[in-house]
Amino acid sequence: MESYIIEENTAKSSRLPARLDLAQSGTGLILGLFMWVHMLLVGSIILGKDAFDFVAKTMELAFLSDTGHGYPIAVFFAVSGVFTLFIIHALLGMRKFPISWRQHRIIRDQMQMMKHPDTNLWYIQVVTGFVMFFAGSVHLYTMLVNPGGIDPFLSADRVVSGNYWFLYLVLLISVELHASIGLYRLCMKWGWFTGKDARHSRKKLKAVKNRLMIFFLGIGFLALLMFIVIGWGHRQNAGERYQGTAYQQSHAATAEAPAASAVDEVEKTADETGAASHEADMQETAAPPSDQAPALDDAPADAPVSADEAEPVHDTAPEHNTAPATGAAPEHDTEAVQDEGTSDAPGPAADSHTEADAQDQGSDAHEPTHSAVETQ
């Protein structure tokens, strides 16, 4: 029996243990309720990738963002708060852990002797709490350093490509057992929902605890299975984000509304400009013609000029350099030169012109005969 005797500290009693128990119960209540809500949010992957993406974007306060991408810093602060409560609750719970092999053997012998269900539940809490201290710390640290890595593809890649599936499986079982048993024991310890008949209330609370435990374990297993299926199909493109439509269609419509109004304004302005131009053209067409002829210098270089528009030039002398290529001058020019030569200065030049004219006339006289012979 001596091995079962543990010396007690007979020092002055203090209220500190009671206050620490109250703090442990308070942090446990917050974390237990948080884990139930967390499991419901994670279980949205069962409804589809878009549903989970909507939940993730909502947790990032995407409804407050103009782009719809949200603020991952919000997740960082939320994880920091949960991590702080997690550490505090673990430190407070370690006060009641068996810290030596002797204490552990005493508890085991008492459990076998009493066979009390609630004592067995307490021992399960001790074991799951020890596992959660390590597995939960890894998960929370991962979320703390990567608060923006929550979407259907990135979470599934972490489970499959990151080989987190075994960690999450162990963590799922430990968390749901620890949270369900802990909330049940809180109700029994502080007399919540006990009613007048404590034994009857205990049975009801145990039934509720078992049903909730099965419910959340079922959601957790289905969610983990969905992440494994998605991650396995996305393993070739691991690391790519999910291009969901959560909070982006509404923001896109909001962004398109000013653009559409601007386009309408531009079209309205163009219509007004076209109407004004058409009215100006009609006014120009209806205006009376001007009496002054248009200046030729303003016309294009290649624009044709009609005979009516072109003014005759009277001061320009007729050209006399239109002789044929043979060098023979036209008859009227030759006669004019001959008249001028005979009247002004008769001499050898006039005779030469006369002989040339005679030769030309002789050649011209023979041309019809030659043409007649060719015709015959």
The other form holds:
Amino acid sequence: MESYIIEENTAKSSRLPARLDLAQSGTGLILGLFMWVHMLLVGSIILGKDAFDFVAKTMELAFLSDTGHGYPIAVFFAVSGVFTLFIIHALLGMRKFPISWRQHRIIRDQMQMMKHPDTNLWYIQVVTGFVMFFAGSVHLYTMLVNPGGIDPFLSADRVVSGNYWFLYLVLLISVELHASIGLYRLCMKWGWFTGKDARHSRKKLKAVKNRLMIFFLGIGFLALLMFIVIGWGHRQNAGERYQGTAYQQSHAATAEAPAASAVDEVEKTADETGAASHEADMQETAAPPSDQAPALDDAPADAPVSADEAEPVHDTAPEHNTAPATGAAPEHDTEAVQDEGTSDAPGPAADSHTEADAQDQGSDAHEPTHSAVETQ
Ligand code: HEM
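Could I have the structure of this protein in the form predicted in complex with protoporphyrin IX containing FE, to go alongside the form predicted alone above?
Starting with the chain above, the whole complex follows.
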């Protein structure tokens, strides 16, 4: 098979390997930069559950919804896109893998012979890439089928109660090594950021690579630790969602506004109906039995209202003052008086009481109520 293919192609030189290399570099660049962003987003758990919840909801485009809930479908598409890139990058990467024992021996011997750091870095790329075939796929598939399952509790439960901590530990070390070495090799391969002194800029780029690797590994370990602490504390309620407030307040306020105005509406109509029913009551009460109806309409505003007619007036406070000093109306007053005056005086007796008091104390104390009565 091998001899047939080589014989077949020896005559023609092809640009395909170079193009495949370019595609591998392109997918590697996007995935590498994605991983830096991904680790910063996942690292928000270090700032607390609400921070992680806010990031998770933002990734679900919750700011576009009226109720503050997110759209997991957005995460589903993001994961599908990254998973596709991941598979293409892995496929292109396999071309460089030592696929037989003989090829593996050759590379190992070369490393020992050359003791060249960048050659060793290439071997680390192969090993971490191989590990990510499996660990990365498990993680990506989990995210693909649980796009709505990302919040401080669900993620922490996955890490502890779902035992994903081991997968993430292996994946974290592999991906941070692979991503930072990969981006460094891209700069070397395509000549990015290389100044006049290639040796000096290579040294500088390597230092940047190491610092970024330690920085993202640090964030990753801290984040994993936070997930373990939260997940351990939450293991009794594993699977329960985090009741976060991200995007809820803002949406609650806007939600309340129409609700508030709805309440106003209801109240207004209630008032209107109240007024209408009061109106109707008034008409009912005021309208003398069918033969006396016309009197009310043209009754002058200050027309005296009879005692038994006074009862319904009670509802609307302002009418109170005009109530005649009969048994019914004064009750209310007496209560007020009682409060103000002596506590032990029983109800109706207060009538006589108040008048006497008024005379004793001079008219100012009880002026308002009684004066209405006298006028009549
Ligand atoms: C769009 C695609 C991706 C999404 C939505 C995603 C989402 C997440 C989320 C939510 C976590 C927190 C733990 C959890 O909820 O289970 C996490 C952790 C992690 N992801 Fe991803 N991920 C994606 C792609 C990748 C890829 C391609 C890799 C590497 C090959 C990767 C490596 C990791 C690692 C190592 C952790 C553990 C981080 C830590 O706590 O230290 N992720 N990812």
